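We begin with a single chain expressed as structure tokens, specifically the form predicted alone.
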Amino acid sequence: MEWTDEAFVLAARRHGEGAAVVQLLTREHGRHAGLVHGGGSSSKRAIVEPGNRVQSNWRGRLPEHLGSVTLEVERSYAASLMDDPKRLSALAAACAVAEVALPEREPHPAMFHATQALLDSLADTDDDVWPAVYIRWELGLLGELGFGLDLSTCAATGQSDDLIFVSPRTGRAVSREAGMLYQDKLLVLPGFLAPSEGTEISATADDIRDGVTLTRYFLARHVFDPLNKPLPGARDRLTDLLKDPPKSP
């Protein structure tokens, strides 16, 4: 069996004398694991860096062995990140999330095209989007895996203005007359996340705080407690790095 398709490189690992197990996210196989030839050697190594875009072609004899692949790389992020540290961990912490969150050999291409989106505003954006980015990422994960959050309306009132927190046990949006008294048994809904008439509404360092501690939260609840799993440790670098995130523009 074999097929071609395009991916990310989430993670890779050294197998044996000189080869690398490596977790790719593909456009049309999901989370796909091969063994790459060579790929834990120095001359390769370049080659299974996490981020990498590639084009990859994944050979076995049947399909639910492990298999051998080989990867052409297209594009690597990594290598143009490596002078912005936050931007570097925001990468590293996508790939660790992916590698752990998606169910193996399940296709999920709305999260290759938002990992591809993600990529791109860390790679080639000069102001300081890619943390709204990055959580929006983290959202849109949630909800792949069945898990998405209702940020539309009150979960209390039905209103659909001045939403301000979200309810930890629903994962639904809350307005400040509803959730004032319980305010300090609610998460806090970031202003840019919440809805809003046509108007863009930058993120601000509050906003980003409070988006990856949503997130986080509901990551751990839903995806990596029930697999007894702590969330990766490039996750919460990333929480730890964002505590102080650069100004919005």
Given for the second form:
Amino acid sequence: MEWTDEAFVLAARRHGEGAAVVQLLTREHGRHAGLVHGGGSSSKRAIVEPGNRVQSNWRGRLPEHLGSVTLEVERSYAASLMDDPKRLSALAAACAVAEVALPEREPHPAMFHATQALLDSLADTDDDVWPAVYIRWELGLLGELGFGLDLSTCAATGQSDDLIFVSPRTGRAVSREAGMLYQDKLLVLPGFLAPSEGTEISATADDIRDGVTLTRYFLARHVFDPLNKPLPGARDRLTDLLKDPPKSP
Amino acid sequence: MSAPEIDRLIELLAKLPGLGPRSARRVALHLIKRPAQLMTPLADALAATAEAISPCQICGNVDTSDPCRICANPERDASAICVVEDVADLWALERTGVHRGRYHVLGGTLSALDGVNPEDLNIGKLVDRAKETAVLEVILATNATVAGQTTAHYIVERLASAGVKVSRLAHGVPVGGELNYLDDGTLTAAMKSRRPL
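Moving from the form predicted alone, what structure would you give for the form predicted in complex with the partner chain?
And the full complex, kicking off with our chain again.
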């Protein structure tokens, strides 16, 4: 068995003295592990840094084997984010969340493309749009896993305007009119996630804080709690960092 | 078939870095053939080191004295603390002789993968040390990896209240490095960290 695919490195664990078991998010093969010979050595360690976009070649005698993988780096996203704690934290959080949340060897090409968009946003944009892209990436992840939120209409009234809450039970949007009485039990829907008629709404610092709280709640409830695992520390650290308004480097 | 003592020796040697079962057998045989010159002195040295070695309560370095020789040396610059991930990094910097200040060994990096949280690292003591009046600068010498730099950024936050200058090692072109052979990440970091001549 052999295949070649584009991938992002999500994580790497040392295996023995010189090797590493790497977790990849591939375009066609989903999250896939493989043994990188020499991946733990000083000369090859940079190849298996989280966030690297790589060309991967996997080989195994049987498809269910761990197999060995060779990697060729196409772009090292982390290198351009080293000086920015928030962007670096977002990269680490995305890799850590995807590494646990995505099922192994189940193709999710949409997540591959979403991750590409997120990393491009982190590395190539000087403005403050990346926190909103990160929140949309997590919403996309929930959707890919079958736990997508329905933010298009109010769960109670059916109206599609003035949506400012999300029900923690159903994951559906709730309008101001229907939700005000229960606001202490509802999650806040950031304005930039609410349906708008063709106009792009920019995210404020409060929106970002509400957004990461919203996706954190549903990730924990639907993905991490059933696995009996806490959310990765990198994700919680990102939440802490985003309490302050994002700044460009 | 060999004696159980020899098997045990081979088994333990095989756990050392760089040695597998085959090379462990070679080492064991080499030692067995030179009991007086090598085996007994090695055993004595191992026992003496195991008895004497302890982590420094100030910086986390390992030494036969506590505080370690670096912390206890009055000639070292007490105003600069260099923060490293591991004792091996401290040794690497000491080999260069470029840093004449003191050190602080974190004992690892923040890692979501391995579940390493701030409280698992030697960061609290660093913050306490940085608040001492003699300390003017903290140099972060963590690795240029996602985990190393995430840890560095976290330490910068924790040191904000200490009122010390915080710097980090430069990232870029290594001495003797040719641009043509450098990876994209290193080149990007080097270009971002360029400075006027």
